[in-house]
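What follows is one chain in structure tokens, specifically the form predicted on its own.
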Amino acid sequence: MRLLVKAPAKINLSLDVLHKRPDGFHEVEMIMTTIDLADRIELTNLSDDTINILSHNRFVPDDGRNLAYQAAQLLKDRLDIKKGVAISIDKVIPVAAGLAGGSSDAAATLKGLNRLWDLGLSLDELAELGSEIGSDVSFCVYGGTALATGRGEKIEHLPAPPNCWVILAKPTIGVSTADVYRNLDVSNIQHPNTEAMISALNRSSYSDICANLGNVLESVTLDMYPEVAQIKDQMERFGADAVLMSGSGPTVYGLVQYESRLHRIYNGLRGFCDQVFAVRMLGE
């Protein structure tokens, strides 16, 4: 038996770091959304008692590194289950691009061997399994718009933004989130208003979410990378109505509201950045 999962990619609307924990971790505060764009997973049962990967992208590790194959073992560790699977990863996420890629092709793996074995496992009960894999997996396992707090783990659902649309653009570097967090002075930041964008979802209010986007790790980033402050350069120049870098990025995006304007800021962009997206807002 075989079966398909959509794996979709999150965007963050805002993004705070309060304090380093005593466990190593940050204690974060981030406003997500899924977006459609989408990674597709295939499961299929194998009669051995193994996990293949199986993907044609070179940069999607075919063994325990793989966050769906962790999500897997970890199913059958603590399910102590028999059973193989091979989890085929069609890529349309870009890799580490700080749109959650692995951990959402985590959750979906980990959402679709629950139907596929059977397991009669709630979404909470995945979740909490999801956050030891990941600190942005819970959040892929629900999906939708969400606060996470804690180190990720914790989520408080909300409603979906207004339906927008949503340019993505990556250069063609990766970011390790570690450096990032490593370069980031908690003590020297300037935090987005949290409370003002959940306000914005509660009320809808599509300019109040363009004016509260936020994430203190993009100054990082944008030090460290050049070419990830002239893509947002380049973004507000060609009139987006809001910019923002997602995640640890070194992904960037813009939300428009109005379809004529988008085909200007994706020509604009495509002339010098090779991953470039213009997708909907998911959000629920």
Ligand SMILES: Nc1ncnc2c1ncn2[C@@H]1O[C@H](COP(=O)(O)OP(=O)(O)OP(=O)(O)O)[C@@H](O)[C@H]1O
Second form
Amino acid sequence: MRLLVKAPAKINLSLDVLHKRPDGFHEVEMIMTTIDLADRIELTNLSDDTINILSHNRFVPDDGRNLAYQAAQLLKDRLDIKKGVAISIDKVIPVAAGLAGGSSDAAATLKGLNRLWDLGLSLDELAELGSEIGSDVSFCVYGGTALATGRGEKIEHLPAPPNCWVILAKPTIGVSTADVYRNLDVSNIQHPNTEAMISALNRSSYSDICANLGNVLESVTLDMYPEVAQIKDQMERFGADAVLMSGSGPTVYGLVQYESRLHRIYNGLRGFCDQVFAVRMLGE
Ligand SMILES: C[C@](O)(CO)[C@H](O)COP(=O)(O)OP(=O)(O)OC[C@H]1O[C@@H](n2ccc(N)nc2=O)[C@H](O)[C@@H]1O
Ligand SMILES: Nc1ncnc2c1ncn2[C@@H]1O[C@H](COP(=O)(O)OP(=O)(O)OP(=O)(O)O)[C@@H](O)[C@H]1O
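Next, report the structure of the form predicted in complex with the named molecule; the form predicted on its own has already been given.
What follows is the entire complex, opening with the chain shown before.
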């Protein structure tokens, strides 16, 4: 039997760091929302007890380092499952981009195998398992729009943002999330207003969402990779309503309400950047 699952990317509407924890992780307060840019994962039962990863992207590992592999292995170990699966990943989300591509592949694999192997686990149970794979996996299990706290694994659902376009531009560099957190000076942080963003979402106020975008990792990545600042500048100059780097970067996104302006920004950025996408928020 085979099953197809979509694994959508996320963007951070806000990302705050409260402090560094004794376990080395950072205590965060983030608002994330899913967007209509997704990997497609095909899960096929195998007759022998193995996990195979197939991907045509040279940046995606095809062994135990792959987060989708780790998701399948975790389910097999915890529930003592003696089945095999081939996981084919049609990679659309840019890799090491701040868009949670690997985490979303892991979450989609957890949800897909729950159906394929008829495991009967709840979304909460899958999200809890997912948090063992990576901090973003719990959010990706639920999708939608949410406040994520702890190291990112504690999820509180929020209303979807009002409909708008998201333009994404990823420079050719890939960024290591661990490096960015390591270079963050926690004693010198300009905190975004998370409460104001929650209020903007509750009121469905597009202008207040734009006014309250904020990411404390942005200045760290901008210092490491000046080309990210250039893309931000260009996106602002071409007329996006608000611009921010997602996660640990380097992808920069711009919010745009009117389709008429979308094409100008998209075409303008294509001149500077290979990977540019214009997508909708999913959010629900
Ligand atoms: C930047 C974000 O993507 C924003 O959504 C997340 O905070 C990171 O999520 P992720 O990539 O799933 O992160 P993980 O795979 O759990 O951790 C990668 C590395 O990032 C650092 N890390 C991650 C999350 C966190 N709250 N504090 C950290 O310091 C740790 O050094 C960790 O070793
Ligand atoms: N299924 C996967 N897809 C992409 N990368 C993967 C996958 N599994 C493992 N990786 C590894 O994880 C690294 C980070 O990739 P990913 O695309 O998940 O980063 P990211 O979008 O920055 O994640 P996040 O936003 O959660 O920090 C890659 O360099 C790659 O080696």
